[in-house]
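Read the single chain below, which is given as structure tokens and is the form predicted on its own.
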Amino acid sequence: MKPRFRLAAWIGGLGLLVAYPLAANDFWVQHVGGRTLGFGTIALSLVFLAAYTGMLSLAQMTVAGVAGYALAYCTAPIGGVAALLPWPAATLVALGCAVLASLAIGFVAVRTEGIYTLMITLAIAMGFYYLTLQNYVLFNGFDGFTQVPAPVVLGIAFERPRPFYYLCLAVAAACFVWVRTIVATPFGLALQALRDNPRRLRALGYPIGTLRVLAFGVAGLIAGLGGVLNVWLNASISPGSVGIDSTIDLLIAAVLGGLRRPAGAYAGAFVFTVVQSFAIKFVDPERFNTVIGLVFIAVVVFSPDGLIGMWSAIRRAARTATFKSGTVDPQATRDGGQTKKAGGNTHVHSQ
């Protein structure tokens, strides 16, 4: 797709996205958009980690649970208390938390490779589990924290369904632009080329150890704004928002979307929360698991790149049948080529 129509696409997309609220109902707007667009955004720490260095962490939502409880701590009234901080510096404090927590996980984390990364952030994920489900001194134990309030700006509640989703929608289109562009820069190219061939990054010098344990910095920072939205959608926070079934439901969610791409966290979110929301009315609740299991398995046997990888594979398919039908010459349309007409005969002529 030539630039010019795909800054075209992504302009009309995040039209649609901002008139969506006008044609959509309350819940649809707030339960099912900006749990969307906040789940999302903890999909994309993880897609972010996968597609760019190559390292899958099973605890991104620990890390949205460390931001979700720092915030919940300090503006949630506790046993009649007021809150402690007011709600910007008490976000500050969460995303702070957040970073520094994802900092440590890499510290241990990037100590290892493949499926041991993978063991050992779940590992991490659970212990975290049992931490906020035991701790009645800062996790409040099974109970959590409920009331916990969204701000209120300028006389806007963002406790409201519209207000909220906008605000969801511009953290999430403010998370996406910033992984886009950090991609591009040498740092985001260094963590490529760090996921292509880290030996032959360490033998130009790079520091292999301190690039992996950044990115999870950064991962980290999305996954903490994640976080946040989702303790302002529902008002609370409890260990059952960070156990295995939320982890498990994120890597679900990033998969069915698609790991390679960031656009991909955000539509296997959809999917995901789409699903969640509906399936209750014609399946039991219980059997849930074996509906997303299912819509799943159909995903990736047809798409192992998940939704987006589908819409690429269609999108290519439509060129080629275009090209079949003569509408469009494919050789025109090599890197390098020129087409000339002289005598009723097309040359092609490279430069």
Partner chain sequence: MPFLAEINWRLFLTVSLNGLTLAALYFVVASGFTLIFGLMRVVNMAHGSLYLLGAYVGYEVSVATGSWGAALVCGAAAAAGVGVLLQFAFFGWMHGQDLRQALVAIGISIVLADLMLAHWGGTTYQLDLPAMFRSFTPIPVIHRYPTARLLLIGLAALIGLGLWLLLTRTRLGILIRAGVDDRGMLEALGINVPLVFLGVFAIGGALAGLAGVIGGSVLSISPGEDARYLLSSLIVVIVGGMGSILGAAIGAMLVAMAETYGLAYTPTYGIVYTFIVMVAVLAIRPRGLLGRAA
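Numbering follows the first chain given and starts at 1. Everything numeric in this text was worked out from a predicted model, so none of it was measured. For the two forms, the rigid core is made up of the largest set of C-alpha atoms that agree within 1.5 Å on superposition. Compared with the form predicted together with its partner chain:
With the core superposed, F302 shows a C-alpha displacement of at least 2 Å between these two forms.
Rather than the form predicted on its own that you just supplied, could I have the structure of the form predicted together with its partner chain?
Next comes a single chain, given without company.
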């Protein structure tokens, strides 16, 4: 009964996400939905590393930026900075660059542990930012790249809100499932063992440095995919996309959602995107950073596991309360499952 309910909940959740564009306007579909899923995928790469390897990397926005810059370099020529490729090849190049960059960052970062990883990845992230700012040969300096076209496949233009949303949903779902699959493989289990007790794992003969670097490679591919989506959404990339603010935004989203579970990445990205989009109505847009900074401090101080941690705590408390009162309400449970299932049946693949 338990696993079946869980499966129903997953299918229901996916159904809701698929049906979402039917009920929302273009802004909510593209700039909240699409952005959440793209940004959330980059956050997922951070959460994957934090949750299953114990390494908190602040260079994930950088890896996404590497993919974005590679894609822009290959598809949106500016002046002398150009190498025009068709979009499938350009996307492959972008993802390849992201994985290589992530492996390289991992190679440097895994020589250290704990808080040092945080410092080194932050240093790398900021170094890359200054490089994009200084360098005009590859990164076109301060201006970066503009008018990066989203591809058109079989007549479907992915720059339009709904196709873009479904593209993001497909990529995000694939990454999410991939992460959940990986952590159950021998490789994923070894990573978690490494997180819990590196010394013991080393004694068992595992190459712990190689495992960590490979984890960075996996995170690199995920961040690269998110970075590609991000560039297609904004149609541009500039040093600001990989700057300290973007790096910290990603960290805020991941910490808001919770660093323990993959779902936290998307939950955090959603809350962050909504707050960012609508905070203007309540606070001076210039002071957005103060608000989000204070929220971030509050989450770190009061709920270190973020929203997902809060949600789990509430569910645990509710379950304890239910067991205590001895009245499990099967009707409510079944209704919940069915309602979600009904949502799941309204697939809209025709779009």
